[in-house]
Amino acid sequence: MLNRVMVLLLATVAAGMVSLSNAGLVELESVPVSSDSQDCLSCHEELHPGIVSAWRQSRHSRITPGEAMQVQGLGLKVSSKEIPERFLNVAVGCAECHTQRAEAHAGTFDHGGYEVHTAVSPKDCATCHTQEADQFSRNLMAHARGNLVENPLYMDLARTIEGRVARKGQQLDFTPADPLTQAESCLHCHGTKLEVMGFKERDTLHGLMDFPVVNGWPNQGVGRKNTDDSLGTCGACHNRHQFSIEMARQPYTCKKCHVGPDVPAYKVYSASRHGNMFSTHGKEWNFTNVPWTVGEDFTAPTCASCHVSLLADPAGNEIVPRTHQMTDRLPWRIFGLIYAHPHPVSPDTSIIRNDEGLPLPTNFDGTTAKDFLINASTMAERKENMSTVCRSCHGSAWVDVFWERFEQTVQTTNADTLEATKIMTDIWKSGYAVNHLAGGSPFDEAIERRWSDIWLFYANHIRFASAMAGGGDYGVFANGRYHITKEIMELNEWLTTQKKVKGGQEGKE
């Protein structure tokens, strides 16, 4: 029966006669394309066949919003209750995305008689996906660019990583990276700011045309600031123009930004039992069904099943709802800044100030900027949300011990980071390095880089290995516990040596 359905799918896709719904495949009349989108296709089919091909394979090309709204139960993928009349009975094509809300986008330009904007934003997608866009707007990812560039301490670290370095006398001088370097390094994932700088005439196959010059474009960073001032891009996970559910559910999509060593999620997952099962059996799984049924569509989690997806049991009961807020199932923020801590209340972390007035969620002594972080009740609720996912494959005893081990790992890695920071603080106080409190930077000297490696790389590896149910050596020898203790020993030995040298020099004087 399954083979017969797949044959039907291939045949009907080729004929352009398919509509996808939660019930499976329904043979319908050809999905109508609006005259506006047809005008777009008549040119871009020849100019950009890869883009058009991706769109033709998308759900957007195969089912109208009106039909999608009729889906009942957990298979519903359109969350908007009302959709403009002009969109209801046509495929979601080029014009439906790139010409709507034209007045809201800076740089909207006349293109073949249509008012077109280049970058489609979450507010455009919200026409049909209101709930998802709203959830995403409350997500750390949507604010990823601002959380980096509007935090002077983080940008100081970025300056010493991606900036230009030059030797001046006996000292190294770092200058901030140029915009093009920033766009392909930190802002590749965090997102650029799209700014219209003017217009440029280009000679095309259809004659001379004016096109906007958009600074920061192209970029698919998850926290991109768009030309309508909205934040983020759905294309970071659902690659344009196919916007595939299957792609968003594959771990490779998350790998683009979460590969390490600062956020080693993908490589830890790959080495874990879950990743091993995906590598072995993933080709047999169904990544397109909505809802996604545990035990039928897949038998081990990917990133999406734990953090985003609506999951159901074989009887059709909802296990957890779909969410695009990402943190709904996360009590702990294990990315050390400089310690692991409860997740921030606001997705805009640039507003956080610790007791020293620094834009950090923790103090240097390990205590938290608690007024800006979620409370114990919210942490317990999110922990239960994630535990519900875990219990769809594991018994309660397994899940309880997992959490016990993980939260112990949070405490021990924070304790190690605290010891390292005490040593680093002694180095600063002794004048062997100059930090931010003395008019310098806590990141631009070699000994400071050794300190930041401890919490930015090694503590994070240990926590991710614990949080993701394995990862094996990543918790021990592969950037794990071996390295964190080694670096603390060397940090302490460096300080001891400096004091001995300093003491010897004072004795000679």
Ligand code: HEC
Given for the second form:
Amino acid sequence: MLNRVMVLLLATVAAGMVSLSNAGLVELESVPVSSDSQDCLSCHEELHPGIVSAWRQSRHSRITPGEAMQVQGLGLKVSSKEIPERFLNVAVGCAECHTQRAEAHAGTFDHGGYEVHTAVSPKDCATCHTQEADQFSRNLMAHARGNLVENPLYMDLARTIEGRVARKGQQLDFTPADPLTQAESCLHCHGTKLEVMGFKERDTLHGLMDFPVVNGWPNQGVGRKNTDDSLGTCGACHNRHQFSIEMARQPYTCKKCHVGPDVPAYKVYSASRHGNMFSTHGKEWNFTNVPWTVGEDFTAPTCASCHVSLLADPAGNEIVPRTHQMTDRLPWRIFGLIYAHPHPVSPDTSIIRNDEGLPLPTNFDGTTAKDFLINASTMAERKENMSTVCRSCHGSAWVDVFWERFEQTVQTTNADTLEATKIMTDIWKSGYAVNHLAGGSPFDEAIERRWSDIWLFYANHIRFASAMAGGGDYGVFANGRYHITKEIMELNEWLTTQKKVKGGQEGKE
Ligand code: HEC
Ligand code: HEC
Ligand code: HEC
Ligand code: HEC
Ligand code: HEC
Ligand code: HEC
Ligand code: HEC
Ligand code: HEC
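Cool, the form predicted on its own is there; where's the form predicted in complex with this ligand?
Now the full complex is given, and it begins with the chain already shown.
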């Protein structure tokens, strides 16, 4: 790679008037704004000072795509090789994002002569950030909405969690949640579908104006379906209108969605040694440099360092490339459905069918729907990608033992889930609860909830504690092994008691 001084010198000659930014990149002192965007600013400066000042602080207002493309080496932030002429020599302003690809967006409205759409989508960003948009589309996250709503079994689970419950006779009856509740619940993270319902006149400071009425908006869910039918939102991690890399690299950004008892990544990270170091020394670290230099810019990883970031050594050599396809560094899907398993091949998991014909990546007996999952050599490649990150701070013996313990944890938690599922299957077969095979749901009875807690909460806690390098208590007493064994004891005792009382023949419902 060219060293930074050389990059700056070359860029200085090319750009004329430049000054240095602390990131070691070029930055124009004054960047021309297109006349369209100046028009937007003339009203919105007063209407939305918050939006305009966030944009002024962003790199989009401070460097033109043409300038950005001249950066050589790892500091290059704009991945598109060709960017249409009209964008090259102006700042990326309001009009550059909100009026491009107007014909592709169902929600486009006439706004004082401009064809504007509100929900700027990954395909709009792709004009300048092709690589990030391509990679993100191959990520589970971009498909998070479809992976839930196109899967009848998962929607059945959703119904028993977010749906309306009413008592009918002795039974409880669950009906699916209404759209407003869904947007507040599962789809808050997984993403809503933006649907243009029509247009409505609003009385504004600038008189009557027409705006679209969009069901499902606002929403920043990772797998949102947009008004141009593209999937996902970059805004889930990149806050508008600052779009700062600094925020994307902080663990708090991921915490919004990765914190619950089912997906406790943040909790476990914040209790781990890596998280302790981030809380103690993070204030002194540099979160804006690109590439991100291990040792110089930071000394312990955040979520981004292990899962996404382009990392370099102090000599400027690349350690790992940036990836918005986070599965590049993940051999295992540790989120149990209902067992941990190798990652799915396609990010669209709604296409998976197990041996029983259910849309699940594993069978109830613990084996996998292997045709839909990555093979051993892909797993090995991905493990090596992640290990390369670890080895920038740890010796290989440390890293190898880490994987050995982690993979053992995957096996033992799967074995616990299997024992629990055997007991549950006995309960269903004995008729003490009614599952999907008998025309019911495997999720809507109290005893079934105890079974699902085992794989959804406790097995996941133990695996995340192991994967995120040691949120110690989360693997044992805080929703960990203590709870798995306790729940298995109680599940078993419940079944034994039922058999004593009912003698094993009559069912419910
Ligand atoms: C004549 C003044 C004016 C100009 C010029 C103008 N806007 Fe607006 N814009 C408004 C007003 C007023 C609103 C409504 C604000 C509200 O409802 O709080 C609005 C709302 C919006 C919204 C939100 C729409 C929604 O779905 O609620 C977007 C996005 C937007 N403008 C973008 C732009 C862009 C991009 C430009 C330049 C191409 C622009 N505006 C130019 C006055 C203007
Ligand atoms: C880099 C692209 C980009 C640029 C530049 C940009 N926007 Fe946006 N804007 C977005 C995104 C992304 C959203 C989030 C919309 C969504 O997906 O829900 C948004 C949302 C908005 C909204 C609705 C927000 C709300 O809370 O109601 C308004 C209004 C708006 N932008 C106005 C502007 C104005 C004015 C400018 C210029 C100062 C501007 N935007 C520049 C991408 C951009
Ligand atoms: C017309 C081109 C263009 C479009 C469209 C565009 N960007 Fe950018 N983006 C840029 C340029 C230019 C930079 C600054 C590059 C530099 O500093 O070298 C940038 C930088 C960024 C950065 C890095 C910021 C930092 O702090 O280092 C992020 C993140 C980003 N853009 C996200 C987005 C997202 C998300 C969208 C869509 C909502 C988007 N961009 C749309 C051109 C664009
Ligand atoms: C706070 C954010 C959040 C909410 C709310 C949320 N989820 Fe999730 N969901 C996640 C995350 C994060 C993952 C990925 C976990 C992982 O990979 O470790 C996930 C993954 C899933 C998956 C796996 C999908 C697949 O095939 O890959 C299912 C199923 C699921 N969630 C169901 C639900 C249901 C049902 C609800 C509502 C009752 C819900 N989620 C609400 C964040 C959320
Ligand atoms: C708006 C919510 C949200 C935010 C913010 C978010 N995620 Fe996710 N993430 C999800 C959901 C939902 C899934 C599960 C998708 C599925 O299984 O269909 C997921 C899945 C994942 C996965 C599984 C692999 C894959 O291909 O997607 C990883 C790894 C991940 N997220 C890491 C991160 C990191 C790191 C951050 C922060 C930089 C982050 N996420 C921010 C909601 C979010
Ligand atoms: C799940 C969180 C997440 C989502 C969603 C996401 N990003 Fe990022 N993005 C990150 C992280 C983390 C970084 C920092 C990477 C690094 O340190 O190298 C980043 C960095 C970037 C950069 C900065 C590149 C540079 O060299 O400075 C750009 C541009 C970018 N993302 C564009 C996008 C676009 C476009 C989308 C939507 C298609 C998107 N991102 C969606 C997490 C995300
Ligand atoms: C030290 C590096 C490291 C850090 C820091 C880290 N992770 Fe992980 N993460 C891993 C490893 C290793 C795995 C397990 C590998 C696998 O699943 O194949 C993992 C697994 C995951 C998974 C499960 C993926 C799946 O498909 O089931 C998610 C989601 C995740 N991490 C999110 C996060 C979030 C959010 C943070 C920050 C709060 C974070 N990680 C911090 C290394 C890290
Ligand atoms: C940027 C440097 C850096 C990276 C990258 C990194 N670590 Fe660490 N890690 C550290 C430091 C520093 C410590 C603290 C050592 C101490 O406490 O003395 C640590 C501690 C640990 C611990 C000990 C936890 C405990 O509480 O005992 C484990 C396990 C670990 N790391 C595993 C990993 C794995 C696995 C990866 C890759 C997935 C990784 N680390 C990546 C810097 C890093």
